[in-house]
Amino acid sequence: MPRLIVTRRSKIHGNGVFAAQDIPAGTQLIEYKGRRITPKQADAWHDEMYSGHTFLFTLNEDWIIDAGTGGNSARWINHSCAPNCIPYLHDHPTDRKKDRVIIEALRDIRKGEELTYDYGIAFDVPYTARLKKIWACRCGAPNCTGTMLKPPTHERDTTA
């Protein structure tokens, strides 16, 4: 069976993941894999907020996937303000540690196109110019916001 995706250098940032063939919308592309850690462990082991780089993916309030250990090529999928993929959480019926994240094509993707999704990064601190610079977006989309940061949880409008 032909490969759907390949990893190589990216114009957005570092490594990236690219379509090895045309991919229809709705195709499940890859599971985001890595060691399961607690939020407390993530805070102790990673200075994510000020690194500008993360392989951490929040599964739920109890578990985070750390793709820096045991991760696969899904960790190289870059952020974009106009993503062509979306991560979906698949809940395990009895064990939250076994929840999974599957990256799926949001729209049809052409062979050679880089796969991207919106990281949705949010911290519950004021967003200073320094923090916005650390988390600068380089996606190049016409609607690029210039940052990977989303409004902090306490500032999001949940009434819509």
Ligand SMILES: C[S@@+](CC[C@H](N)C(=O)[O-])C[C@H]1O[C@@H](n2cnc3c(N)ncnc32)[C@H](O)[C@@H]1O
Contents of the next structure:
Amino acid sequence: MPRLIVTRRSKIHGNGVFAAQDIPAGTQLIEYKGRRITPKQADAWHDEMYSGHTFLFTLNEDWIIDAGTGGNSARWINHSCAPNCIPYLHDHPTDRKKDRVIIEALRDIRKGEELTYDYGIAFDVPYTARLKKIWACRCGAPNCTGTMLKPPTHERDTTA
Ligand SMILES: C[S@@+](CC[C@H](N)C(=O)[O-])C[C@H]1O[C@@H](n2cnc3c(N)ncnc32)[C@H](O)[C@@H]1O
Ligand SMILES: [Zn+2]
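To test you: the structure above is the form predicted alone. What is the structure of the form predicted in complex with the named molecule?
Everything in the complex follows now, all chains and molecules, and the chain you saw is the first one.
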């Protein structure tokens, strides 16, 4: 079975993951693997917030996946404002630590296209110019918002 995806240098940032052949919409591509840490452990997201670089994926309220340890090539998939993939959460029936994230093709993807998904990252702090610069988006999509960040969680309208 020829492999579906391959890791190489990306025009968006550092390493990226690319389609090694045409991929139909809905194909399960790869699991986002890594050690499970609690949100409090090492204040995980706080440290990442001012670095602009992360291998963290928020799994649920209790667990974060840290692909910096035990991660696979899913950790090289970049963010885009016009993503061609989506991370799906697969709930474990009894243990939230065992919930899994599988990256799927959101649409048909041509061989050679870079795989991307929307990171959906938001912090609960005011977005200073410094923070916006740290998290500037370079996805190159026509609808690029210029930032990898979603509106701060404390500013979200929860009345809908
Ligand atoms: C999970 S890693 C993806 C792999 C990354 N390219 C690398 O080589 O380490 C996430 C980091 O990649 C960078 N990145 C991903 N998407 C980006 C984008 N659209 N614009 C700018 N940087 C991006 C950011 O530093 C982000 O924190
Ligand atoms: Zn963008």
